[in-house]
Amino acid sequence: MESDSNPLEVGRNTSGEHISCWLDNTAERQYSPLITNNHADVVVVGGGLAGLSVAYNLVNRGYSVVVLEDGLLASGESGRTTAHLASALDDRFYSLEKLFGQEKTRLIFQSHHEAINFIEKTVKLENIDCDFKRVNGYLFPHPSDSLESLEKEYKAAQNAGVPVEWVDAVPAMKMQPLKALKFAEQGQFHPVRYILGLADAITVKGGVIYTGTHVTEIEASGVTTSDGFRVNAKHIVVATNSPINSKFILPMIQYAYRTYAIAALVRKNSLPLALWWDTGDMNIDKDTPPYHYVRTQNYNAEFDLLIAGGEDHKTGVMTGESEMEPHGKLEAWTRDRFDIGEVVFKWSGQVLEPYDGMAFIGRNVSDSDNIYVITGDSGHGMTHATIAGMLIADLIDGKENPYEGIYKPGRVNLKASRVFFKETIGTLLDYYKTRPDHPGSVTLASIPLNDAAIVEFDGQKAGAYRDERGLLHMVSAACTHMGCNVRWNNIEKTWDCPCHGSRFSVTGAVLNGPANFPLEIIDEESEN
């Protein structure tokens, strides 16, 4: 059943108060923190799917690898995904064809197709019990969209070599669309069990993993932790979702969104194994329409789970009168279309949307050639992370990779410039529009239990959270990335930055980059 974490402990095993179904039913895996200097061929910063995919590929090629994780394995966004393994991309193939051309769109599809194949092969080779299944995916039009978009998508998908066909009915849906597209050879799995399986394989093959280890400095010669220990390495890979070593360039060309998920009980084997997606609400944003995504998952002897996601909005900018609205809207949307029982899990995650839809994987912009980044999941974090494992291993190995140019962090795509300017200007407008003009009007005494607000304190803006015991925890409201004022996320009980997506716990600890340093503590556990 739904399990919530303590807001004061958020960050150790997850980046929000609500626990996903993946973390609730999986035993925590804790390794020792780094307490001495070390060295390796490669140091990987980040213990999510991206970091462990890189480490796994490299240890298989004979490299010595050290992995450093701030919290526990999968404590970031890898543990808060819905884990669709899709080569049918939600950026739409007809849009990708306009931005990249037919040949590169074909390569984009192939890269995600190969990623699913790689996961399937690895599951078998390493005997990882993670419920991997091959499934069909069904794309149906949102009410704000038309069949014309599906017709364009069908044609572009065929051009890219995608296995796609028209269907007149979508399995298990109560509200049937007129037509839909069926994509074969998709997949699904339990992401945390897969990550832990990779970790086991990495350590058996000689790799070393440290958890509870925060990296504060990244240089060409290696990395330094907050405790002052060093790992010297020939190659450095930063796999921290939003890279902590790119303060200006990458945060400016990708945009942070919050996305929501619920998991509801359904009778055992009453629904087929499949992926379902709508085309997104065109009334909200025609360039990146927020869409819904659904799948099933084995749960226990009596029930399966139906997992639905959607209701996206920009990080730090809540929509609607109630901040609890997204999960309610998502549940209503799901009940209209599927027979579900009690909702037993609800959580949210963060999506980084690159200006041209493709992840940034490779040598970091304006950095040494031996420093690599993985970011810009674009809603396909599981396959992008797996692509990164293969691609970065090839770059370190000096081997050609057909996908290097597509995912190169320093690429320039002038055809996507309209989206860049729209998102950049829109983020600034949203920031100033939602900035509290008079935070001093909120008094500390008016903040209820388990809630927070931006207040004036000793001449500066502060984030004040009152815990369930009535104690106040006060931190600076200035994000340590570029100084924007953070916003209170009442769903996950975190401080979120609306400018570039950095997130912090109520005690100021960093939960998500690009910020890499905590919010300044102003007054902790006071009784004001």
Ligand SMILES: Cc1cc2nc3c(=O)[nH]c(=O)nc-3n(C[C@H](O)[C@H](O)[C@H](O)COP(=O)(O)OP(=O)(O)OC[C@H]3O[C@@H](n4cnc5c(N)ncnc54)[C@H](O)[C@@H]3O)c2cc1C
Given for the second form:
Amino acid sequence: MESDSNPLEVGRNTSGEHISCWLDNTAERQYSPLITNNHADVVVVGGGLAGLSVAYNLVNRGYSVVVLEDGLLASGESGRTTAHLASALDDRFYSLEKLFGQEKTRLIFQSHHEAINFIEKTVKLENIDCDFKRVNGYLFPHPSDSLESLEKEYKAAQNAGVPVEWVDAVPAMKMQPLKALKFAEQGQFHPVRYILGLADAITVKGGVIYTGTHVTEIEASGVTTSDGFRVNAKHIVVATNSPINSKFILPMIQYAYRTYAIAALVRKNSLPLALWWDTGDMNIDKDTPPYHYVRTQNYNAEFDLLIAGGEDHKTGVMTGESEMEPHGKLEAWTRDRFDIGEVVFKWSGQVLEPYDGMAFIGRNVSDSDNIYVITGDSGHGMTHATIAGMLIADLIDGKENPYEGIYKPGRVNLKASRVFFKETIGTLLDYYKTRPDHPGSVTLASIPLNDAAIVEFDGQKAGAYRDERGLLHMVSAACTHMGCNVRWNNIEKTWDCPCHGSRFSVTGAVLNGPANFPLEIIDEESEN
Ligand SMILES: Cc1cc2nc3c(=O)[nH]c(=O)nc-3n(C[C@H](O)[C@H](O)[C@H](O)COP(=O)(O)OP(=O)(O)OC[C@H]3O[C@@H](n4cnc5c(N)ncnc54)[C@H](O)[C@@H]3O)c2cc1C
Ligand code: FES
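What about the form predicted in complex with the named molecule, after the form predicted alone?
Complete assembly follows, chain above in first position.
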């Protein structure tokens, strides 16, 4: 059942106050922190699905690998996902066809299809108990959308070789759409159990994992941790979700969005195993309109879970007056369409939307040739991370990979420049619209328990959080990436930056990059 973490401890096992259904029912896995210098063929920074997928492929090819993770394994977005394994891409095949052309769209589909096959094969080979299932996916129109967009999608999907067909009814839905598309050969799993299964396989094959180890510097010769230890390596893979080694380029061409999830009880086996997606709200002025995504998951002897996600918005920009709105809206949307019982988990997380929809996987831009990044996960981070595992292993091996050009971080796609300008200008406008204009008007005494505000303190803007005991924790509001002012996220009890999506705990610790250094502490525990 739903459990929350203490805002003062957020960061160690997850990146927000709410706990996902995956983390709630999986025992923590402890590894030692790095306390000596070390060396390896490859050092991987980040213990989410991307980092572990790369490490797994490399140990299989005989490389010595060290993985460094600053929290626990899966303490980033991989523990807060909904884990649809989809080759039916949410950026829509007809948009991808416009941006990349027909042949590349076919390759893009193939890469995600192969990723699901890879996971299926690995689950069998390594005997990972993670509820992996092959399922169908159903795409139906949002009420604001027309059937025409499904027709375009059907045609483009066929051009790309995707197994797709029209259906007149969608399983389990109370409100039936006129028509929908059915995509075969999709998948689903328990993401945290899969990650821990990969971790076991990595260590059995000689890889070494350290948790509680924060990397502060990345150089061509290796990495340095905040405790001053080094891992020297021939290749460095930065799998920190938002790369900590690209301050200027990658954060400008991908955009951070918050996305929300709930899990509700449903009677055991009353709903089929499947993935459901709507086409998104076309009334929202955005290139990728926020959409809803739904799946089922085995829970206990009596119940399954129906997990629904959506209501995305830009990080650091809250839309409603009631801050619980996104979860409330999501629950209402889900109840209208599915027969669900009590909502037992709710959480949120972050996705990075690249300007042309495809992840950035490969050699980092303007960096040494032996430094690689994986980012721009979008709503397909499970398959993107798995593609990264194979692609980066091939790059390190010097082998050709058919997907290298598609995912190359340094690619330029002029056809997507409209998105780039729109997002960049939108970020600036959002920043100014939601700026705390008169922080001086908020007094410290007016901040309730377990809440926070931006205040004026000693001539600078500060984020002040009052904990459950009444003590104040004050940090500078200046984001350590490029100095924008952070905003209070009252749902996850974190400080979020509207510029490029960095997030910080109430004590200033970094939860999401591109920032890699904590917010400056102004006052640790005062009784103001
Ligand atoms: C609510 C939600 C629903 C989603 N649904 C889906 C879905 O259905 N299907 C899908 O394919 N994708 C989905 N995604 C996206 C997907 O979950 C993510 O893209 C994916 O988990 C990212 O994996 P990762 O390994 O890149 O990042 P993470 O899992 O965030 O891993 C990065 C790790 O790096 C560590 N780290 C960061 N900085 C440092 C440092 N300096 N030193 C050491 N370690 C560091 C972090 O602690 C973290 O554990 C969803 C995401 C969310 C939030
Ligand atoms: S994330 Fe770039 S300034 Fe904060």
